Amino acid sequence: MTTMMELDQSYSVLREYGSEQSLLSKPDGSSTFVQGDTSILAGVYGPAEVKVSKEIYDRATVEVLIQPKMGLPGVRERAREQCVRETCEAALLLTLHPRSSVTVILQVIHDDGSLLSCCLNAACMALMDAGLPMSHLFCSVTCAISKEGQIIIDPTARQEKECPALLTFAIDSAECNVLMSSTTGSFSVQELQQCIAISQKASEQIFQFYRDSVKRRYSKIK
């Protein structure tokens, strides 16, 4: 397990986070990702055979399933699945594997805030472990805006409940562009722009964490 906690910002700091790859034997790629007390286990299957009804002739089909810690998936899980799927589709080179499927399964181990971000980060680490071709990596950062207008990065579940606005962004590693955004609550255009800028800055640390994790893993193989 490798951990890292950085990003010196006046608004807030990222919680301690860590990841471990290749934990599961059956998936083609797997990883865990931990942000504070939020933990996700991810498994990637594919490219594999796809059902005829879901087959796309010129590219692979991406499916994402999020399993809650308890009970059955609901509306919230379906909304998160769409966010993760759209982000994966933007990063993966799907045209290299037409008429096939890539399935990402995310199991929630514990939720203490910034769950969607943790899901996206776990998915990216699992896709890397599976060796699937990607045009760029991606990571995710969640920002919460308090009643006083303070921007909190990587909020806990308690902070999310207390804040009137919550914004989650997926950032690419090539140019730090926003691939996906999911927002709840009300906020101004200026606050939105500030959250994007803070998320882009925080993403630099997460991408460096990705690189360090991969270096440590393959240096042990040698």
Given for the second form:
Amino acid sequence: MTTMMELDQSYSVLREYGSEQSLLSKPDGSSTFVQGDTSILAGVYGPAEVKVSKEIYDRATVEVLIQPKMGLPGVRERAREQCVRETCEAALLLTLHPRSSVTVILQVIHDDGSLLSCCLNAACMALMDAGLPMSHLFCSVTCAISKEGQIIIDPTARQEKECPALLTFAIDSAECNVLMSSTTGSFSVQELQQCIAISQKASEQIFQFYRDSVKRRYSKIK
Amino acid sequence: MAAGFKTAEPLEYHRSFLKENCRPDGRELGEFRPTTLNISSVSTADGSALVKIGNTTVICGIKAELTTPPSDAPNRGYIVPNVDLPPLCSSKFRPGPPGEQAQAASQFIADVIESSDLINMEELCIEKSKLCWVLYCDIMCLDYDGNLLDACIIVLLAALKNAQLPEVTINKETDLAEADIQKKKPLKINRLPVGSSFAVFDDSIIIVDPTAEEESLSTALLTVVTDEEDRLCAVHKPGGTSLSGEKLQHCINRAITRNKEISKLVDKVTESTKTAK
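Following the display of the form predicted alone, present the structure of the form predicted in complex with the partner chain.
Next comes the full complex, and the chain you just saw is listed first.
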């Protein structure tokens, strides 16, 4: 069954995605985000106390921890943490909570490609669940450019391995511009512009999904 | 009076310059700081280089060692870059294990080496599954005044061009590796990746080659790495405020011109050492 679906997969369509919020009791906000087989669990604590060495006098300090499925976090996780942290800092209204900390913890449950995208989407849903004030939402899409020059959106781990270039973008909900960009492999300027356009289009689907899930959740509260 | 204003309201101080389309150090918005390059500075290393972009000083030393190739790639050698930001270079960095900025920079350099296909890794292999070269590239910042990533890429490229590896043969009788230090060959560099860093101010103004002050006041940072065929090897924007498509294109165009300037500089320095010998 799964092999049939892989063959038929249209390359400009996101894999099946889903999310669940408020599953953990201790964190202020939590969520899982599933894209195909890639699954990330996110927990958010904040606004909370911050160590004096890390405090900023007029804004909150954002900390991100990415725990891989196996082993200790390494240099690769630190680079991803920097991307997630700076994207969250741009979206959150940090000046509302000076001398406080917002901690986002991301646990990799399963990695089947598009890991950084799934991390960012899970982080956004968890921040929404925690009720932290944000100026805009963000979502992330990964594009892979195959050897023949075809652009594959939301690639699986196998597709990522075969493709010479991999581009991940975070798009904001207010103006649909690029918030974060992380790329590996080499590509031309035209391919970059095409990937950005495709990512912006796909992000509309994900933002609609955010809206629907929030609507569904709050319509149950009487 | 200006010094007082600068300390009390650094953002307003910078804005007053940006309104006139220039910056506190007198540069235009699209102007890079003077870049100087020095190679073969470290005699104990197999290859080394020192670069200064304005006040930012970065040194790279390359040590080549023999090792067995990894089991998942038995016919390839590998390169291990490491970026170190010691407390010497800035008061921002405390002693202890490498911080997030150093680790993220190390990962970025490793990605650029792989993305740009800088060196053919198969050439670093001496005998399949038995022996290969591993190049340890230690990049250390001596003075941090912004724009670390550009300096790291330039210094790595220059050090690799400068590196000389001895010829290694495996003695068939003893099955041991023998390195002939008299015969040294330079590495074959396929591509010339060059990075250009930009800072975004107030969501709209883009400045090139930010200093440490400008970086701390900016709302977003972007680094674009291009190679000599105008292909992009990395578009690294770790977050911050959003950037529109046309501003991004403007940055890419500036990065392409910068590539040509730095390629000329690296070639000039490599040629000068050859003629000196």
